[in-house]
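A single chain comes next, written as C-alpha cells; it is the form predicted alone.
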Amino acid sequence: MTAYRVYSKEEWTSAVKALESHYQVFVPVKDGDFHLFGLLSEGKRPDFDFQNTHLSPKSIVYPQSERMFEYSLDGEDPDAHMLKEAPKDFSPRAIVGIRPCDALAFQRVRVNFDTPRYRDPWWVSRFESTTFVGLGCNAPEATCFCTSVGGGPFSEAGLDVLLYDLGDRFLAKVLTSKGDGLLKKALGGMEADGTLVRQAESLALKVTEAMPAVVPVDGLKDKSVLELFEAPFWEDVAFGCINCGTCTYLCPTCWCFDIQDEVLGKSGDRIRNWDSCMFPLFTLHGSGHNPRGGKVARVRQRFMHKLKYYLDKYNEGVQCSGCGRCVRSCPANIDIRQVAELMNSL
C-alpha cells in the first residue's frame, strides 16, 4: 500500500480544495493569535504554516456538545414522553494537516469507546468515517513529549496519509487504503522519486532525534497503586492549582462527559457536554457527599488516571500523546512531564 505522491504547495492547497465534493474537509487555519480546525467549506483558508493547534480535532470526532436523544413534553402529541434519537451526520469526513500527536491521541481514545463489550455508536459512526491526514511536525515545541508516550513527530500511528513538509514542496505517503481513496479524489500531484523520499526519511530522523530529554514513564507499569496514592507529594503538584479545567479541556485523550436534559416550552433535548475531572461538581453524589471534594483529590485523580489507571486496565501505554497543550496552558504552571517523573521515580 505505501506509494509517494508529491505536491508543491499550490498544488496541495488545490488538491484539499477538490476534496471537497467528496468529504466535509477540515484543516488547520488561523483564527486570532491561535491556529484551529476549522471547515474549508466555510470560506476558511488552510495554513499549514504552524506549530500545533491550540485545540485537538478531538471535537470532530467527539463533539464538545451533541444532541444524543429529543422528546416532546406536549400532551396533545402522540409520542410524548418518548426519547428519540436526534439526528446525526456520519457523512465522509477528512482532518486534513493532524499532528501525529493527535492522531495517535484517538488510538488512545478508542480504547474507552469502542471495545468488545461497549461500542459507542456515535463516536464510532464518526470515527470510521474519517479519514486522517497528518502533517509531520518538523519544528516540534520545547514542550512537545511524543516520543516519551510511544508517538514521535512523524509517527504514522492512527494515519491514513502523512505529509512531509520539504520546504516548496509536500511530499504524501500513503498508508491506508481509505489514504489512498482521499488522494486519488484529489487533484494535481506526481509519483515522488526515490530522491525526495529519503530527503523525507532523513528530515523525519533528524527531527526525532533531537526532541526532547525522555519523559520517564517506563516503571510506572510495576508501581503499586496504592502507594502511588497516597504519595508525599501530591499536595506540593495540586498547590497552585485553581480547577480551571483547560487541562481536561485542551487534551485530546481526555473522554469525561456529563448528560444533562435541556427544555424549552414543550420540547426537550437530551445533550451529551464533555466534563472536566478537575470540577467539584463531577464527582458529587445525589447525597451531597463528594468523594473528590478537595483540589488535591482531583488533581491526583487526574494523574493518577492517565499515568497509572489507563495504563493498568489497557496495557497500552498511558493515556497521554505528549502534545504538551496542557503544559503550555496550565496557569498555574503545572507540569505533567514533573508529575511523571516523580510517579515513576517513587
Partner chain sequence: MLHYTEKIREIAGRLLKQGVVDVFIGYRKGSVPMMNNPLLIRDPGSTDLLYWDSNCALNLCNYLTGRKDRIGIVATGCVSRNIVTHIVENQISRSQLYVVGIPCTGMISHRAVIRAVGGREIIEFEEQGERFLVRGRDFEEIFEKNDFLQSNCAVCRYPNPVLYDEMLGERVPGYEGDDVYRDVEKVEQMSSEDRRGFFSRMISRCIRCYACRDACPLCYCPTCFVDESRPQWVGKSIDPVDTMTFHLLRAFHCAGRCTDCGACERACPMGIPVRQFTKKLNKDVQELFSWEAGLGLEQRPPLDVYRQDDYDGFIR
The other form holds:
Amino acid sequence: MTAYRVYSKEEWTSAVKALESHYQVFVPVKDGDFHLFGLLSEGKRPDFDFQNTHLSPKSIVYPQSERMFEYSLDGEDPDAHMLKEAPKDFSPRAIVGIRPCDALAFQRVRVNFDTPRYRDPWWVSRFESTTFVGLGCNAPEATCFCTSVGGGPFSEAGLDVLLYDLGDRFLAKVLTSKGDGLLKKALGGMEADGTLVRQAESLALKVTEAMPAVVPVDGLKDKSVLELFEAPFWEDVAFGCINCGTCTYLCPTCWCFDIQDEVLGKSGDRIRNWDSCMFPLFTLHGSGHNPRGGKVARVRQRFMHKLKYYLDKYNEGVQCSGCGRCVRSCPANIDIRQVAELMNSL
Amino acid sequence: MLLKNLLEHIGLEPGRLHFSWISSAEAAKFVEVANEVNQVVEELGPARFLVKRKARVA
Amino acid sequence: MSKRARMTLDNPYLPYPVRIEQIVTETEDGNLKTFRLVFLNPEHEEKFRYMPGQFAELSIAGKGEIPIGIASSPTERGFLSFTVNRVGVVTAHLHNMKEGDVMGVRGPLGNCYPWDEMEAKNVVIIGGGFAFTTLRSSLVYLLDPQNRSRFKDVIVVYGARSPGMLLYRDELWQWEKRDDLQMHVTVDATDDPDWKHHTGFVPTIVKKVVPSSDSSVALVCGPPVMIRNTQPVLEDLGFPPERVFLSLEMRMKCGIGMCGRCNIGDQYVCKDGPVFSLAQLKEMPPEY
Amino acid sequence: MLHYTEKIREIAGRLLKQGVVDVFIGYRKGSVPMMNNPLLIRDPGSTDLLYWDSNCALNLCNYLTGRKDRIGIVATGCVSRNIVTHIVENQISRSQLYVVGIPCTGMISHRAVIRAVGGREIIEFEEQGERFLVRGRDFEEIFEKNDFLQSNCAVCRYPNPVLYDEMLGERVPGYEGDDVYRDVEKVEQMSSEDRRGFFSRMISRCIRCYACRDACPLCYCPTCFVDESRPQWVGKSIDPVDTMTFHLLRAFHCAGRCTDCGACERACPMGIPVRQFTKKLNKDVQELFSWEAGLGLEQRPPLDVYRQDDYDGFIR
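Shown: the form predicted alone; wanted: the form predicted together with its partner chain:
Now the full complex is given, and it begins with the chain already shown.
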C-alpha cells in the first residue's frame, strides 16, 4: 500500500535540514533573477515557490566539466603517461524539489550512459547515488508541454518521492524504497489520512487536465527518416539560429560531451566537458571535411535527434521532457514545439 | 594601450604589465627598465589573477 | 562474475598502457607511419580480443585520443599495429614519438567486417590511399592457413596516388606472388618507367579485374571520391547493396556511442559501425 | 515601434516583386512574449510574416556574413553601424544591400520587465505606442517603454540609421546626456582588487555556451580563437581562469568595432552583463582615438590606422 506522509511547510523545511547529515542536499534557491539548484550545506535557503529552475538539475548528476583521469608526464615517474582515475565523491545526494519533467529527463538520458555493452562510470555512479524528491507542478507555465511527450505535472517517472503542494502542507507520496529510506531519515511529518490523499489526487487530475497535449509527436514514429531529413522547412527553421549552445546546455535531456587533455608542467588531466551539436567543431574531421558544416545541417540534427533518431533507436519516446527551457531561452526564438508540429504534419 | 586598460580594468594589478620602447643601441635603458620591472613586480608578490593552475572542475 | 558486474570494473574510457615496439615510415612523404604496440599487461592483451574491421582509440596522455583502424590481424599474436596519417595535434605528436615510448590503447571498438556472411564466398577487397589498414588486417586474417579454406577466391584491388604512397609495399609484392589470391596494385599515375603493376584509378581497375559478383562480397574502404566512383562499378557487376560493405570515418571522441557526435541518423559510426552495408547506408541520411 | 510593421511588409513586398533583392531579412512575431524570430523571406507573397516591435533585439547584421545574394534588410541605428563595419571589413558589399532604415526608439529589456512583475510568468505582451501591456495568469500591467529600455538603448546616441536606402519614418532624437559611460566609470573608480572580484563574480555563472560571441555580427571568424587547437589558447572547461580569458579576448576582438547594440547581453541565457568588457573598450577608443564604430564608410577603424599623434604615454 503506497505510503503517504504529510508535513506542514515548516516541518518540511526542518525535515530537509535533517537530511543534511545523510545526503548532499540540493534544493531550488533564488539566485538573482531566477532559481537554480544549490547545495543546502552552502547555507542556501530553499525556496519551493518557483516555476522551474533556470538551469536543469542535469549538472548535479552530470557536471558540465569533470576530470576523468590524471597522469604524470615526468620521465622519471614509472607510471608516466599512464592514466589513473581521478578521485571522485559519489556519496549519497538528494535533489529535493525536482520537477517531474526533469526527473523524466534523467530516465530518457540513462539509456545513453547505462547500456548493456558500456556503462559510463561517472554518470551511472552519481545517478545511482541520487534520491529524487519531486515536487508536482500546481501552475505549469505556458511554455511547458510535458503532457505532450509522455510526462505530466504530477508524473512519477524517475522519482523516489513525489510531493504535492496542498497550500499550507506538503503531502509526500513514497514511490520507491530509496524514497522510503529518505523520508525515514528526514524525521517529522505524520501518516496522511485518505482525505488528504484524495485532495492531492484531485489536484493532480485538475492540473493535468488543464494541460492538453498540444505539441503533436504521435506521428513521428511512422514518418520516414529520409523524408523528414529532406523536408523543405529546415532552411526556414534554421535561419534565425546563431548556433550558440544555449538550448543544448539548458536542456535536461542533452548529453553530448567532449574530451580534452589539459597539461600543466609535468602533470595533466583528461577532462570531459559538455559539448553541443550546434558547434561546427562537433563533427569537424581531421581532414577538414565536416558532414554538418552548415548551420541548417546542425539545426536539423538537433531536432531530428530529439524527435526521430532517439525515438527510433531507443523506443523510449522522444528525447525531450517538455520542460520548455529552450523555448524560453533561445535568443532567436526557435521553438521546438513548432518544429515538432512541422515534422509531425509532414 | 587598449589591452593594458582592459586588463587593468578587470583587475590586473597596475605594475604587472609594462611597455617600453628600447632600441638595440640603448643597452643602459634596457638594464634600467629590466631592474625597475623586476623590483615593481617583486613588491606586488606572486601573481594570482588570470593564472591557470589545475583546472577547477568537478 | 556476471557480465554487468565485470562491466563496472572496466572503465570504458580507461586506455590499456602499451609500449611502442616498432615504428615504420610507410610513405615517401613521411606522413604515414605504422606503429607496432605491445601491451604492458598481458591481462589487457587477453581482454583485447578483436576482429578485422574494428578500430581502437590511440591515447596519448597530454594530447588526447584518435580513432584508428587496427591494421594488424588477430592472427598476428603479441602486438597491435596501427598506420597513422599525420593530420592533427595528436597524430603530429605521435609521429614525433620514439620506439620504447609509453602510450595507451582503448578498445577494440565498433563492429567488424561481416566474417560469418563472407563464409564460403568470394571476397573482393577494394582499398584506396591510407584507408588500407583494416583491409590489411582482413587480408592477413583471410590468408592465415586456419582461415583461407573458409573462403573461395580472394581478389584485392589497392590503389594510391603514386608508388611512394602505397602502404605495406614489401607485403604487397609477396601477396602478388601467391596463387591463392589475385593481388592488383595500382597507382593513379607514375613516371617510373619500370612500374610493372596497374596504372589507373581504383574503380577502373575493379571493372577490369573483378569477373562477376555471384556469391561474392565486397569490402570497400577509401577516400569518399573513390567510394563514390566504385559503387556504380560494383552495381554494374551485379553486386546487391547487401553484399557491399563500407568502413566509414567520422569525428569521434568516446568511441563507445555516448558522446553523440559520430551519428548518421540514429546509427553511431563508432558503435553501430564503422562497417555498414550499402543497403544500410541507403536507408540512412546522406550526412557523412 | 509596432507601427513600422505595415511599412516593412509593403517595402519588402515591393523589393521582392520588382526583383531589387533576392531575399528580405527582418523579424517574425515570436512564439513567446518579448521574443521575436529573425526571418528570411524570398517570396513576395509571405511578407505578412514580417513583424516589428520593441523586442527585435538580436542584431540582424549577424545574418549577412558570407551571403552572395542581394539582400533587403531592416536596420536600426546600431544595426546600420554594424552593416557599415561589415562593409568596411569586406564581409558584404554595399551593392548587395538595400537597407530599410528604422529610426529606433529603443528595445525593451525582457529581463527588467519580468523582474518588475516579480518573476511571475508573462503570457502576453502588447506594445501600445510608447507604452506596453503585459498579461499574466492573474495580473495585467501597463508600463512606460522608456522605463524598461535595454541599458544600451537607454543611452543610445545613434538611434537613426547611418546608412540606408529608404527611411521608414521621421528621425528620432538620440540620447543627449554626457554620462553614456557612467556604468563604466563606476567600475573604474573601484580598487583593482574590487574590480577583480566584480568581474570574477560576474562571469562565475557563465556556462560557455558562446551565445555572446554567436549573437555578435563582429564575430565571423571561420575558427574562433577559443576553438583553435593548434595552438590552443584557451581551456574548454568552465574553469574560471579559462572563462575569464575567453571573455577578455572576445571583447578585445571587438575593440574599435563594437556599436554597443546589446545583442550579446540579450542572447546571454544567464543574464550576464557582458557589455562591461566591450563598453570599457568603447570608452577608451573614444577617448584615445575619438572614434565610434561604424559611422561612415570612408573612415578606417582605429586599429587599422597608425597616426603620428596616437597616444603613447604608457610606453616608457
